[in-house]
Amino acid sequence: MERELAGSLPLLQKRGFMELERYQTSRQKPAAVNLAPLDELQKQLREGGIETVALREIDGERTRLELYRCNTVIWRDMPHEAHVEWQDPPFDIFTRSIFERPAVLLDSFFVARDGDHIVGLSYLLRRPDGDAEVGDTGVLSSHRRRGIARVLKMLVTRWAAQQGIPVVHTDNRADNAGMLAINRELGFQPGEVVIVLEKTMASPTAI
């Protein structure tokens, strides 16, 4: 945590470690946001060629490509260290991943499209404290900067308030400027900052 790393630091360095990246953690009360908007929102976005749909009212098989095929994309354009190298997961171990893992909360999961193909994407994750956590929320560069993101977290809060449940967790890298301002936008309240710190450990002399 941010606030724990100024005694810590110089010791941490001393050891070999460095930052890699910071994420900033926040909380949503989604019963108490204002998603009035919402419904124009989406008919801008009809307007231009954009639907926003549940999951669950489109699944088929095609659809399950296409989400693969969006979200490995959407991947892949994350920022990550240099050296490492982002591998695509198979694509059965996706689908089982999101379609048969426990925690996904199916009905809280909404895609964007633009005709047959799936350009942005937004799901929850069930906690067991009854809250629940973003699981995922992205947008394909080639559609950004038209509002699809914010319409997908809209429409995931509007469930979550829906179904009860009192909070909604999130991170997101402190360096993400966008999708952080869309949360303030829809009342997360900034938490701690957490920092991940990396150490390269010498390889161990041959014998």
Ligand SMILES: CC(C)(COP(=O)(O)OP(=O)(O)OC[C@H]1O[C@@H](n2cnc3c(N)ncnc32)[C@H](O)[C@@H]1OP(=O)(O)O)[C@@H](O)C(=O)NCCC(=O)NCCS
The other form holds:
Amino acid sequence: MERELAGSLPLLQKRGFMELERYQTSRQKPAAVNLAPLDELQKQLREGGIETVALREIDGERTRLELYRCNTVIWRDMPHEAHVEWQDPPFDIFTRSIFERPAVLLDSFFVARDGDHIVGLSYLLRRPDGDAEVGDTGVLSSHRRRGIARVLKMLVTRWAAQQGIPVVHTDNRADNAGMLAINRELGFQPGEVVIVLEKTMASPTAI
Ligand SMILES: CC(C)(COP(=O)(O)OP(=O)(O)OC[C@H]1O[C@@H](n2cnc3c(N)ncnc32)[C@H](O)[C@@H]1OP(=O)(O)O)[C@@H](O)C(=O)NCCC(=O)NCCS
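Starting from the form predicted on its own above, please write out the structure of the form predicted together with this ligand.
Below is the whole assembly, all chains and molecules, this chain first.
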């Protein structure tokens, strides 16, 4: 946590740890969010050729392939350190991680479609205490700044409010200006900043 860093940093640095990234945690009370503009915003997207729908409504083989294609691109697009290697999971493992993972609140899963192509997604994960946390949110770079993420997150928020989920938690890399702006707009209140430190261990050949 950021508030503990000042005390522990000298020791951590002496031990070879370096700061890797920072995450801003935040919490939203879905029932307190003003969702009055949602229907109009959704209509405007529809008029511009973008449908926003519950994943359940369009589930099927083709949708699952589209979801895989979209989500793997979005993962690679999330702000991350240049040296971090990333490997996409195989299709069947991805599919199970969404459709068969108990933590995934499948009814909270909304996607944006441009024709047959999924271009954006957002969903929640269950927490054991009855709260929820944000899963992934993302929009393909070809479709950004059209208000798609805003509408998807509003749909997720409306669902959470209807379910009586008291609090939704999230954390975002502190340099993810877009996601932080949308979350602020949707009532997420900032909490602790989590700092990730890294130490590269010497490889056996280097000793
Ligand atoms: C963050 C992300 C989901 C935003 O999707 P989007 O559909 O372009 O967002 P919207 O068009 O709904 O943006 C709504 C508002 O958020 C803010 N915003 C969005 N992107 C922004 C950016 N890059 N910088 C600053 N503000 C931004 C703006 O206020 C915007 O309203 P405006 O366009 O009227 O100014 C998208 O950039 C993305 O998929 N990024 C990669 C994946 C990712 O980082 N996901 C989050 C991981 S925690």
